[in-house]
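Only one chain is included here, represented as structure tokens and corresponding to the form predicted on its own.
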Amino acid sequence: MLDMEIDTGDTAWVLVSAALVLLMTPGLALFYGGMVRSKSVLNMMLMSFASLGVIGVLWVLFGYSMTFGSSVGNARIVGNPLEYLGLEGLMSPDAVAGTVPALAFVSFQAVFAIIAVALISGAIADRAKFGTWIVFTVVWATLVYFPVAHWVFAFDATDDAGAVTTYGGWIANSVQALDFAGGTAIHINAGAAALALALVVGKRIGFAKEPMRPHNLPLVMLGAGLLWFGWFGFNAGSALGANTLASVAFVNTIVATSAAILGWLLLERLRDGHPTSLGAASGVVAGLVAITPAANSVSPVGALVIGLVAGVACAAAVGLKYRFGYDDSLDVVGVHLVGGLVGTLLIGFLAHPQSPAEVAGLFYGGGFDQLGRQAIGAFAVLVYSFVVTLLIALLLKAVMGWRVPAEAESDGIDGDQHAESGYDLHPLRGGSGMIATATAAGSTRATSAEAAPTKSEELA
């Protein structure tokens, strides 16, 4: 860590910014569970929640040394997972991370890490066991969050005589492309292993002959609702301090978003005939995606450019896995892969050299070295994400299988793995003493309503 003195305004606004980044896993837990069916409902926002648990106490105990510490070896892969093991002489105040105190800066950098986990649990939802999706957590943010964390987020550290005391990871220092705060390491990894994911669990009983349609369209708004506002942290947070930086992030990250949302709803209406809430809720995350990036790199025209492409080729690409026949359950692949990808990529055009990152895209004269450099990047993540992935979904497939029984997908999810309901819509259902009374009147009405089913339950 550097020796540099710690600013009050800058440790606050981090502070702050960890929060409303740790405030947007629960905003995603409401984002998908209100996507699946009722049935699912509850399995599919612990998911999240669980990603939240596992994820936490790794970073403490090493996914930070192996994420921020310094690279083991010359090939700038991983940091050494002992440096900073559970976080040991952090807690000095000479321990500083630029002008903030260091535990402020693992704070947030620990809900960067939960989040990039918890995208992936979209893909397979409906049908994965629960037990398997938690070794999987641990697994995966060990072999491939952590590291590829590294490659993009890690930056040389130097004394003041200008010699490495902390080398950092390749992508970030050898080919420098740019991922202000997370376009690759986070969307792109997330979108990739979700398909290698998909992939091995299958698809669900019904995909594409069954109408499997989100169950509470409000809640899916709410929490895009909660992402939104807790991106700002995510975004312009990781200026790392109350600065111009943030400022230039916090405008590109508005502008962006509600040009995703105008795009997705345009292509909505000329290719199904009606713009939808789902559309707009769907826009606004490719929108926070694609501009994550380039949130420091690009002018407000640059993000709006951005967000109404990623709006329209995120729209476009939810549609793929019926034509191709994988089964994303929650288009984790259409909004996360391909908006991290076009984010990424787009950096290498708009780029402009008046933004904070001082660099030129190919429409501003830079010509095309950055668009090679984030070309690079982009897809090196993407290969390694969905390799080593694929490779972890087929082990934890062989040693504890990944499907619940056919008979549990079919009555419901939550029920077999947790023995709970998202809703209880029965109206004598946990009344016992109710239907006691009623009975003993000689009344049949509530033996008859406990052994038919209501309409709601059916629909569940």
Second form
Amino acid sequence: MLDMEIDTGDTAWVLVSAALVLLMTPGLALFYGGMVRSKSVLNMMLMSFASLGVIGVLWVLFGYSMTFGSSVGNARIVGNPLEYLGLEGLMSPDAVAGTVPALAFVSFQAVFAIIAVALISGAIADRAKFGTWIVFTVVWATLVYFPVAHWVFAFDATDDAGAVTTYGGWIANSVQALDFAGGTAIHINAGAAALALALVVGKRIGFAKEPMRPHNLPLVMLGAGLLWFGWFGFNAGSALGANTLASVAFVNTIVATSAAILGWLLLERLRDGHPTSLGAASGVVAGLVAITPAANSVSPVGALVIGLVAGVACAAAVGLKYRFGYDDSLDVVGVHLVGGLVGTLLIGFLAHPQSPAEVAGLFYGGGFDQLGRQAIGAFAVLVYSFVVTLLIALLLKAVMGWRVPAEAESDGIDGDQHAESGYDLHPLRGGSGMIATATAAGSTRATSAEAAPTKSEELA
Amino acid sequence: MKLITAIIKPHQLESVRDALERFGISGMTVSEASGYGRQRGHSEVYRGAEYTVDFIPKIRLEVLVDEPDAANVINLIVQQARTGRIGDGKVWAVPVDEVVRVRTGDRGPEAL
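Moving from the form predicted on its own, what structure would you give for the form predicted together with the partner chain?
Shown next: the complete complex, the earlier chain at its head.
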């Protein structure tokens, strides 16, 4: 923690940004929820809400400390979980991160961790035991997200003489890959984890044979809108101040996303014949993912190129699961892994020397230097996340099991795991359910029902 | 008495209902149905994955009529439901033994 003056404008923006990013996770729940069949909408949305519960608690207990505590043994691998255990010491007015109170920074980063975990759930729609998912979120955040976020987001703190006083992560400080708001730490990370998880959990019954149409596309579009809105906090908020840097990230977050919508729709029109609403909503997310690492290092025109490439690349990549036969149900790999790679690697080409990052990419005479750094950062996170997630998922498969019974999956996981239905579209079913509950509770209603004549008495 | 059942295109319901009302039919039941005949289904594409949708949304209209009205009612429905394009539906009639109005206990044609 540098000893700096707190700026009220910066603090206000970071706190508002944290709230914006928090809204992304319920937005993601809508985006994902609309894409599954109606019989499993609640389970889908609940997986995101589970992350809101679990990760919010872990972050305060030891997650923040593992991510932003000083590196254990100065090794740049993981922060010291004991340094800020339970956010110890951070309520002091002297606890400052940059120009904002440490707890404003803690809040902002908490909501990043929450959505990183929630993103993965799209890979295992309709079929995973809720309890196993909860345990997975705890283990994955601890072994994968917190360390990787430390690698990417924890910068060294130095004293006036320039000597390192607090050691951060290796990708940020040794490799110096540019990742402004989490193209590697969040999107490549979650995308690679999603691939590993989809492989271990296995395909849904009827995958690629039965129609699995999205049951509510307006919900998907509402979710995409909320994600975009919240993403201004994600990217512009990552400036950690109300300043030019935030404004550059903000405009890049507009133009890349707009271009990605066009890219996705164009590919659909040429390949499938129709531009679709699901394509537009998916294009929004693809563009947002791709501009996330690059929001501070490219010009608005560079952002436009990144968005367009991401829209086309992700629209092409979502078909891969049918070719290779893995059931990444809602295309976390096709959108987040591919989009994250597009954005992270294109920085190597498009980084603009006059951008706030002040780095020149290949197209601006910077040579291959930055591209190499970007590639190392991207692939290190990809490989680590994939391998460790694979091990976690296999362990949980052996200990708890991932799949609900086949019959429960066919009938709809909502009833089996949560004893709820997303929609009351069949009033008759709802009615008989109420009476059964009343009988079980021994209410007066059940007693009066017993007193009524039975069918045979009436006939007699 | 006859039970006339018609499977029609959803958009034709309003003109069918209008015509039957003008004819003097005072009640009917409609439900949403899905099915296919010669029309078959259509295809939809989601994120590049193409699905064939076999069952197409239709309206099932049921109306109880007195025997002498049956032929006229069938003709009215056919006239109003026809667009001339494939998928216009079907109309059929079956005899009905008993009809009771629940509120009053009226039976037979009185209950219609």
